[in-house]
Each structure stands twice: as C-alpha cells, then as structure tokens.
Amino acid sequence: MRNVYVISDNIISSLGFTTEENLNAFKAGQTGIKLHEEERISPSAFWASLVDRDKLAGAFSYHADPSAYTRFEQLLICSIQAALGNTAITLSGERVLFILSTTKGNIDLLDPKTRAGFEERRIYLWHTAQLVKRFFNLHNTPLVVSNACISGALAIIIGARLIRSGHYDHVVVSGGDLVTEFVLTGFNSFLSLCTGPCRPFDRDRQGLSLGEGAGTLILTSDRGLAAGNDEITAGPGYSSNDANHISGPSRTGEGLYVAVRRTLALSDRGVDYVSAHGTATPYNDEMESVALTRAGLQSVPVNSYKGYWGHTLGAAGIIESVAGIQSMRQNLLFNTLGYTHLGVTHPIAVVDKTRPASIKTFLKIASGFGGCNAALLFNK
C-alpha cells in the first residue's frame, strides 16, 4: 500500500489565521477563550473562543465578496486557500478529493435574520460542500463527514484510506464549526459548560469551553511533494462506537480502547506522545484516562489543546492533528493549558508545561456523542 504524506496545513481560530500564529500563542501561554456579550448568540454573557467577525470578513474579501458567503463558508474557504498556497496541487485534477468535516455547518441560518439573503437549502451540509466545489472548481464530488466530535479525525482517517487504496492521489480535508445560539443552548442543556476557560484533566475542572474555527490538512501519495517537509505520514487509524449512551461515554473506555488497540496493532513503532480529546468534562477525561491506561499508554506524554481554543467540534480533530504534527516537527510538547492537578482516577502523564521532546510518532484520539471514537497515528 502507498504511504500518505501530510504536505500542508492551516488553522483558523480565535488565536490566529495561520498555523504559525496559533503555535506562537501556544508558546506564549495565551488562551482565546473569553467572556463575550453577543445577543445574536445568547441573551446573557458566555465564555467561548470566537473568531473575530471583521477580521474574517477582511481576510475573505481577498477571495470573494463576504456578503455572498456565510461565516462558516468564509472560514472553510480561507483555510483551504491558505493551505493550498503552500502546495502545487490543483483541486480541479481528476485524482483530487475534497472532504468536508463539520457537525452543524451553517446552523446559524436557522435564524431568519441570519438567513436573510441566503437560500434555504444553504443550511444543508451537502450544499456547503457543493458550494466549496464550485468555488475551487473541483472535479470530483466532495465527501461530507459528520459524526459528532470525531468528525475531523474520522475525515483524516477516511482521506488517508482513500489515498492508500489508490482511489485518489491527493485529498484536501477541511473542517469547521461555529459557536451559535443552537450550539450554545444545546451544551447549556447538558449543564456541561465551564464559567471560564476549561481545565482538561484537572482536579478542579468544571466543564468544557466552546470554540469556533476551521482547519485544513492536505494529504498526498506523492513523496516528492513532501520533500523538505519532514515526510510526515498519516495513518493507520480506526473508528469505533461504544454503544453506551447518546451523550455519555462508556465508563470502561471500551470504544476508545478498541480504536486505539486496533490502530497500534497496525504499527511497529511506539508512541511518543498522545493528543487527547480532553474536553475537561468529568466523564470524557475520566474515560480517556481509563482507555489510555488499558492500552498501556499511561506513561506516554498526553495533552489537550481545548484550553487554548475551546472545543471546536467538527474542526477539533483536524486543528488538533495539525498542532500535533507541528509538535513533531519542532520536537516540542505543548502545555495542557488550565491543567494543574491530576483529576482522573487512572494516572496519566499530562503535559503540564511546554518542553522539548523527541517526537517521531504521535497518536490522535477523539470521542463524541453517540459513543463514537477515533484514533490515528502520525509518523515522522
């Protein structure tokens, strides 16, 4: 089977519009999670990580008229455009596929005021994918991956498999989500939101912080395109479902453990670092500690990026994979922002400060509503 190389990436979040800007914020220990007062989202103040609306519109204006595209569409197109700028790949090629990863897409269009000027079907995920196809003159029909909070990680797994099996030579994986009234109200109904920046794996964690953003990874089978790029390869990876509860993960971590075990079984290399889902909710963090311990990874350094930019839903698996890839390239483990004291029953090696480390392989894991789980390896 063919190797799958990562040749370009991008992150757009509250911390910046490029991968480099986000990494610099990590190194400075900055969080994008702040207290906001926006009546279009909530009648009361709320903590979240939001992308600056004016900055986004300004960045998008270099590509097209912002008034003709929704915020979600602007995020995706800006992220894809930035990642493409570092490659020679043309999306109109017959051997190129675009995969869209999201949980809610243009969900803010449920509000008639927001939808004004946009056709009703704009809310459908397939329509957003088709819009991106037209914008970039894509040859092939896009693929939409929407599987709760593992959407981004699963999209990468699928993209890598399609290249490895010979169906495509290049795959552009891009994902995003917005913080909207619908999303905020939904998580509020679970009483799962934190009053302040979240604290993954910490003893005093109170819940998750929501975030919005977009990310893009470009995968290829062409080793020549990866030259000078440390030859980062993606895969193998697996997904699973613990079939436990619509919103609660298995207490035994069974689903995630199965995904991790099957992924590691396909590799002859050890794991130097784990990028966890790490939402800072009691059940998720505890479940991950159980699954990692069962998989024998309790001594491997593990971190969560949620304290920097919150939980970005359909973008999370992608932008956190990008951050992990940059950790490998820079041989640097990033601090789990908000973490101070271990707050899970199965001791795991949570990264509590940014420090140098030799990283040749890292494992990205994710879990989501409905019991879905995903695990994938990246190698240098």
Contents of the next structure:
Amino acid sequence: MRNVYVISDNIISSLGFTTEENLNAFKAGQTGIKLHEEERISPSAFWASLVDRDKLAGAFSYHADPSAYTRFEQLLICSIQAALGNTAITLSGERVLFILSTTKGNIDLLDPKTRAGFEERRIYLWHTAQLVKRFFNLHNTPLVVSNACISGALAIIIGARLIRSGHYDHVVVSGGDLVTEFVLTGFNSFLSLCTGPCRPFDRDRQGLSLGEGAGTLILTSDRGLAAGNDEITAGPGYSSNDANHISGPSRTGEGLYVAVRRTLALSDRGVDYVSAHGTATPYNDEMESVALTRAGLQSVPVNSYKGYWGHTLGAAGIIESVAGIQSMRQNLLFNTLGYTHLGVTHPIAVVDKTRPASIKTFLKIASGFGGCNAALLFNK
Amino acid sequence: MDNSGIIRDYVILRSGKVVRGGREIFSGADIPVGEFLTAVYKQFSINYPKFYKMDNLCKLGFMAAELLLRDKKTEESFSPDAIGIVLSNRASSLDTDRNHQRSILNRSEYFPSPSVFVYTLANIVIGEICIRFKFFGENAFFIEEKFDADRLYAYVKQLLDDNIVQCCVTGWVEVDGDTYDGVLYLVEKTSPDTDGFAIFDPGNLTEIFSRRS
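So that was the form predicted on its own. Now I'd like the form predicted together with the partner chain, please.
What follows is the entire complex, opening with the chain shown before.
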C-alpha cells in the first residue's frame, strides 16, 4: 500500500489567515473568542470566534471580486489558494481530488436578512463544490463530506484511503463553516453555549464557544513533493457510531473507543500526543476521558484547541489536524487554553502549559451529533 | 466473477410505493412524504415509537433500513463494528433547516427548538439506523448533485477490500420539500452461499436505482 504524505496546509480563523499566524497566536496565549455585537447574527451580544469580514473580503479581492462570492465561499477559496501556493500541485490534473468538509456551508443564505442578492440554490453543498470546481478548473467532480462535527477528520481519513488505494495521487481536503444566527440559535436552544471563552476539560467548564474558519490539508502519494520537510504521513483512521443517542455522547465512549482501538491496532509505534475534540461541554469532555482511558491513553499528553478559536464545526477536524501536524514539526505541545483544574472523572494528561516535546505519532479524535466518532493517526 | 461483493437486497421508497428485492410490497396514493412514511410504518406493524420524533429524512432512511434488514439478522451475522453505513443525497438536511430557519425568522417571536435543530445535519439518519440495529461501524454522508453509482461503489468497495467493513448499508436518501426518494442497498462480502444475488458493481447499482418495481 502507498504512503500518504502531508505536504501543505492552511488555517484561516479569527487568529490569522495563515497557519503561521495562528500558531504565533497560540504561542502568545491569545484567544480569538470575544464578545461581539453583530446585528446580522444576533440581536444581543454573543461570545464567538469570528473572522473579520473586511479582512476576508480584502484577502479575497486578490483572487476575485468579493461581491460575487459569499463569505463561506471566500473563506474556502482563500484557504485552498494559500495551501496550494506552497506546492507544485495544480488542481486541474486528472489524478487530483478535491474534498469539501462542511456541516452547513452557505446556510446564512436561507435568511432573507443575510442573503444579499445571492440565489437560494447556492445553499446546496454540491453547488458550493461545483463553484470551487469552476474556480480552480478541477478535472474531477469534488466529493462533499457532511457528517456533523467529524466531517473534517473523516474527510482526511477518506482522502488518505483514496490515495492509498490508488484512486488518486493527490487530494486537497478543505473544510469550513460560519457562525450564523442559524447555528447560534440552535446551540443556544440546547443550552450548550458558555459565557466567555470555553474551558475544555476544566472543572468549571460550562459549554462550548462557536467559531468560524476554514482549513486545508494537501495529501499526496509523491514522496518527492515532501522533500525539504520532516516527512509526515496520514492514516490509518476509522469512524465508528455510538449507536446510543443522536444528540448526547455515549457514557461509555463506545464509538470513540472503537475508532481509536481500530486505528491503533494498525500501528506499532504507540501515540505521543492526542488532539482531543474537547468542546468543553460537560458530556463531551467526560466521554473523551472515558474513551481515552479505555484505550490505554490516559497518560499520553492531550490538548484541545477549542479555547483558541472555538468549535469551528466542519473546519474543526482539519484545522486541529493542521495544528497537531505543526506540533510534530516544531516539537511543541500547545497549552489547552482555558484549562486549569481537571474536571473529568477519568484523569487524563491534559496539557496545561505550552512546552517542548518530541512527537513522532499524533492521534486526532473527533465526535459529533448523530453518535459519530473518528480517530486518525499521523506519523513523523 | 468479480468477488468484491454482492447486493444481498435492496429497498426503494418512491412515488407512494415500496419495492423490496424486485417485488412491490406497498402501493398507495402519491401523498406527501410524511403521510406516506406513516402509512408504511403502520402497514408493516413496526413498533418503534421514536419514529414519530424523527424528521422526514430520518423517517425515510429509517423505514428503508427497517424494510431492508428485517428478518435478516444482519447485526448477528457480522461483528457490529464491521457493519458500515454510507449514504448520500442532494439536499443534505435542508428540509429541516428550513423549519429551524422559520422558527428564528421573526426575532420578536423566536422559538428555536433543540428537537428540530438536532435534525439539521444530514448524518443524523445514519445515527438513527445505527441506534435501531446497534451498528458500530464506519459512517459517511456524501452530498452529490445526483445519485453517483461510481463514487458510492468505489468507496464501499474499498471499505470491503480493506476489511474495514464486512457489510454495508448504502444508497440515497433525499427529502427536499415535496420531493423524496429513498434507495438503500445491503452490500456484503461475497461468501460461498451467495449465488443468485446481484453482483456489487456500478452497473447493478444504477440499474436497481432506475427500477420502477
């Protein structure tokens, strides 16, 4: 079977428009989660991590006219361009696949207040993928993965599988989502949002912070394209369902445990670092501590990036994988911002201070509504 | 013979009719999707009260899976983490998205509900089927402009070939306003006693998809 090399990436969030800007914010201990007053999203002030509208339109104007593209489309295209800029890959090749990961895409177009003259049919996720196809002159029809909060991790797993099997030589995986009135009111109705920046795994955690952004990861079978960097490979990975509840995680962490167990069964190198989903809801973080302990990973350093940029839904699995890959490259474990005292029943090794560490294997995990879970291993 | 897998059975819910394995097992008037699915639920004496809480997309996928899998003991024949579900559609969860949007349209009369919002994700239907049958295997939901037999075949075949799944429920579940269409296939790895079933390939997926009965 072929190896799958990770050769380029990008993160766009409230903390910056490049991977480097985001990591510099991590190093400075900055959070992008702030109190916002945006009439378009909510009649009252709300806490979230938002990408600045004017800055995004400004960045996008180097590629095309911002008034002809929605914010979601601008985010995606900017992220893909930035990741492609570092590689010799052109998307129009026959052996290239583009995978889009998102939960809600252009969902703000459902609302007449924010539709701004765009046709409503632009809301269909396959339509967004076709728009990207035209923009970059893609040869192949893009694949759209929409699987709740594991969409990003699952899209990487699927991309790696399709390269390993020889279906494609290069896969560009991009994901994104916006903070909208739609999503904000929905999570609010679940009482799952907290006041102030979220506090993953902390005893005082009170819920999640929403965030918006986009991320891109470029995978290839061509080892030569990875030259000049540490070689990092993606896969194996698995998804698994809790078969328990559509909106609450399993008490026993069954699905996540199965996904982790199956992933680690194919590797004999152990795990040096885990990037958790860590949304900071009471149930999610508790469930992850159970599943990690069942998998024997309770003493492996684990962090959550949600305190920096919130829960970015369809982007989360991708930008958190990118952050973890950069941890491997820089031999640096990032602090779980917002965490001070362990607040889960199974003691796990939450990273509470940014510190140097040698990381050769990195496990990304994610869980979402519908009982879905995913685990994915990266090797250096 | 290609030994990548077989289509053990299939179910189509379309235009007020239900077809299973080549036989029409329910035929009614072409009524709205919610009424149609409730009529099918009652006709087959299914006892699963959670059905009534589901949105129409989940009801469609649930009912197709129920009719596809009843009497088969699939969950006993395979290890539960080796049974996957890979579904696709055109509109994602847009039908319920519109419902949630209506509940927040007027800010002086906000009434967003968690029992609606939870269904604003396409993959919830996979969760409902997994809960019903205790399947713990691979999940994926793809959004496509139209049913893409080649894509579904390529991905599910790879799951089978790599021993990620031994068995997979796959197909198309679409609800968008007044239109609906459900076609689910039960795909299994070939074993010696599988003569007489359709070979799992894109041609057979397409041919079954376009059947009227």
